[in-house]
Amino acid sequence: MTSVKVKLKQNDIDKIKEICAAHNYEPGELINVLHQTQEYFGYLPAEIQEVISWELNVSAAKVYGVVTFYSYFTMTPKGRYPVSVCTGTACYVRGAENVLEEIKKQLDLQVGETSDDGKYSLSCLRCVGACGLAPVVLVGDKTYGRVAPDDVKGIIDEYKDKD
């Protein structure tokens, strides 16, 4: 997926230095204004790091490297229905590479890309705190625990006809 420029329009620049303004534009509090803004919007694109820099007085590179250290935040459009496979130790030795796999295949996505239609996005995760059950896949909010390959199709169809 290429990288879009995006026009701001100017509520959301408003909505961004409303953000900023309840943080008291503190360099400090760049990660809250960074987590509220991305609630807000869905993802934190350059345009609106740069207005995040202006804002707070923080470089344009600071906000970037801030945003691209932690995994939480993403540069691009999360789908409708994101898809998250969970990484960390006890979900890896059971399999989920290979869900992660299927995944891939069903949806015709790479991890961090976002189906042309809004409607998928695919990311991995380190650990969601649900080793009991794992290969763990997220949906959205919903849990899949134990997922096996054979279960990915099944996962997704929950979602094809909904919207």
Contents of the next structure:
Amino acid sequence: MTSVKVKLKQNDIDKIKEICAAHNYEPGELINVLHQTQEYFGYLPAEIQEVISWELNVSAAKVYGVVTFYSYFTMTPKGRYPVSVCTGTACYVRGAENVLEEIKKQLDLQVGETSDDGKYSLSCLRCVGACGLAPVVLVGDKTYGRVAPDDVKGIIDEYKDKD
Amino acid sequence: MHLMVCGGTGCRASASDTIEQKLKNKLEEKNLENDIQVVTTGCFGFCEKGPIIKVLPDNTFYTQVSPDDVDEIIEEHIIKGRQLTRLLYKDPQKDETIADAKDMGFYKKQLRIALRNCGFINPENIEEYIARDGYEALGKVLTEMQPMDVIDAVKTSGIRGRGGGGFPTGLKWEFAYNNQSDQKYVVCNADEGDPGAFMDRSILEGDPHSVIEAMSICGYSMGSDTGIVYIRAEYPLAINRLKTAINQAREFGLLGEDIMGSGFNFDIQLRYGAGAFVCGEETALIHSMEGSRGEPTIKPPYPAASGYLDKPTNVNNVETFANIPVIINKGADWFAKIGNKNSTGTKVFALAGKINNVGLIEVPMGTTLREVIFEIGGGIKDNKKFKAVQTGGPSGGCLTEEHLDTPIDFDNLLAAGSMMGSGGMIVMDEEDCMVSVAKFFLDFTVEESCGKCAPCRVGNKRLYELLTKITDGKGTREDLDILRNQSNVIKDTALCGLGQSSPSPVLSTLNNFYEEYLAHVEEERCPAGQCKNLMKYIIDEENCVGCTACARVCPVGAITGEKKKVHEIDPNLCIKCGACMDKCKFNAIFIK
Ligand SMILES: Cc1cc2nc3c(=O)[nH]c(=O)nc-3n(C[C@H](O)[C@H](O)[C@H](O)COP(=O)(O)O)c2cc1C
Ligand code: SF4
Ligand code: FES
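Now show me the form predicted together with the partner chain, since the one above was the form predicted alone.
Everything in the complex follows now, all chains and molecules, and the chain you saw is the first one.
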């Protein structure tokens, strides 16, 4: 997993410490600490993991092991408009693969990548629970249902002029 | 009068929250807000026709409502008392409209026990749950029953775990009861990893109190004061509703200390999953709750002996729990009469794929696949031909036409080469390639294997590579034998349920669709026309006028031909991008 180099500011470090304190520095709370930290920072680069490792008194290797095990945790920041394609079984049989291909083409991104300007990122999800609308695409919190490859351009155009 | 608006994930995704807001605004405008209540409910189940609004007490069931319909619903139905025919469900077979859900083919054969409250109550209001006999079972258990009476009732009901394994729930509770300890735990498995299923999520979104009540009952029976729900972080709506429900239960004294003055203490915490399918396996789930990587460990010890923090722990699935209060209220014998001898009660399925009525259904065990697909599901989409139905998700298999009359229960599905699983049911038609479906599931398993044991980590990867080779048209007959042998080896040697069941999609398709595999390896042909690398783009000599447009657009120069003469595509160069076909104005290019 690639990571970006970041320099943490003092108040960032304080925030992480605060989250760890709220969980009583309990090593068993590691996953909950990671959830809260990611919710705040958007991602979990190595530098953040190190602070958590110190605070909870667990090895950095263990923190890294947990972060990389769970697909929900990410070490690279998501785009401002994260695009997610559902590749659950229902969406798959209704043609999600072709939709994904079209999105890759339109955004010029592979799955797991974020565009250089930080605007879009592309990921896959497994069943968002809207199988009646399959295939489903999400941009941020907005859900698009019954998406055909031909609809992709229109969806992305909605975000073209936003920054 | 009540307006019940579906607030399930599917309907929310089609703007049911906007509809709800507009309804409220409009009612206020007409000064009707005190007479008519707008209630957000959990999933009605008929997701295909969402967003859904149900009007009570006349039971009018409006489908595919859009925010623009709100004014008319209020003006016509609410004020003038006239149903809006255009928003009623139309029976595609009989060509007539049906206003009451209970008359629709989709609902007729269903029996809702676990889903009894979904679509009927506001999940964020505990009083509505209580009004439908909520917490009555807990009251009965605490005041009239000894722990062993509860366990006996659960055993007599015959209920088996709905999370996939099908282990008898009463027995499990008894093990946990018999293991003495200063601390025990009740865990609810809400990890729901099957990629294409949303049963547990819908129960938690639509009726969270039924799970809370059941966990308390379980706690009382085994002697535990702490419940933990392990829920996917990807389910924000379910998490919020569960949190609200837990807080309300505490306020009402239904969680916490000395519940109903009985001296019994019980409370519930939440733990969040983080996107790992294997964490649905109970030992992995427990490691994840302890803050580690969710890797399974060998059983025994079973969680009932040594689970969370090495204490006796009982893990049950969301749907299993949702059945418990009804078993206590209506009696174990009542429950045991539903379904089959060895599979009692009902099962919830998330019915999806190439089917007319996608949605969440609950049927008595023993209902046949045909009834589910053709009566409840309304048959195959676009009048195509049924080809297969997949149950059990990545651990299950594909069944065919000849299995359609199989009664759905734990043992029959297993005997047919699939499994009950947690409730995903995906229907496929003639355009779905079974080799690709097997590959789709293997892709999933390879990604989700925790990597702890070699058969699963390496073996599944090899299976995936072989399937890719076959869908690329480079497979041989020998590969099919390797595929089968290797699948059996993985099945026999993997450490946990994930690896042991991961070859099922391959084995079941090999058994049921061998011809299709043969077509791929011997004729380099995909009968379903889905495998891109086996498609051939061909120029029709009759229609081609030799305009050269295709030759100019082909990015790899695979098309040759003189001007005004029939052109030709070199299949060895063609990358199947389809650009030529898009460009041709004379419909002269087709795919074979
Ligand atoms: C790979 C794997 C994934 C599983 N995923 C789930 C799941 O998502 N939800 C669930 O309730 N059980 C799941 N199980 C089954 C659990 O291990 C366990 O049997 C179940 O939670 C017990 O509850 P029940 O007896 O009420 O079914 C899974 C098992 C395996 C091997
Ligand atoms: S079978 Fe797969 S998921 Fe299970 S322990 Fe082995 S590697 Fe991990
Ligand atoms: S499979 Fe995509 S929403 Fe369920």
